[in-house]
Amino acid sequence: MGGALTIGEVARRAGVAVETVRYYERLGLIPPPPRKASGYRLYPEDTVRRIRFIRHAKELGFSLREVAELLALRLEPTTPCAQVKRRVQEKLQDIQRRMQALQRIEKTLEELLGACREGAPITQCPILEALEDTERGGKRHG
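In the form predicted together with the DNA, present the structure of this sequence as a single chain.
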């Protein structure tokens, strides 16, 4: 157990608060670590990476529940392959949808930038169009 870290060290390295680490443990996002005789937690170094992942995924819009699902996508020897495959594919689709939406915002911002350079007048609001999808609405011809 050469790399065991106290909760404070984990929190510092992962960029979160100590309470957050305990909170994630309560939620099951982090496995409960072994303890010293004093009751102090001793985390494997891997925990830092895990919490960083959680942080980043949250920033991308995933709820903690969703993050837990992502983290569960490990290959375990006992998990049937077809089951993993379906779960991974679902997540992939979700991620691809998010990426497409981000691309649309990006494109619109680039157009805004171009319009700014050219001094062209903008009479529409292009940012609202960026995330328009196939839902119908606001386009009635009355």
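In this text, the rigid core denotes the largest set of C-alpha atoms whose superposition between the two forms falls within 1.5 Å. Since this is a predicted model, take the numbers as computed values, not measurements. Residue numbers count along the first chain shown, from 1. Compared with the form predicted alone:
Can you now output the form predicted alone? The one shown was the form predicted together with the DNA.
A lone chain is what you will see next.
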């Protein structure tokens, strides 16, 4: 199946909204299509593959800036695979750091919930007290 696609066809095939296609175009993640004499802009089929690449990379935690870097590497045939591997390793380390931070937050929230005395008046709420203490630089949970 060859040929040029309307923006709606690109969006449908790539599983995104039309506005997403326009947004990626504005960011330079996909090249703008040429405008036909009729005024319609028709995208090459490769645009669908490129948007799917962007979506998948985003699902794996890459920012749009990082996706742009990966796309640039992908377009340079002399780029060694090790450069891509290094970026993926960095992303994995970033994800692991974020997971550790989320685990600390989870532990703190569980401790706060455990400290709750449901029958106590709001003025004695240990959760609110703990949050106020943290803001003042006092006792920190976790």
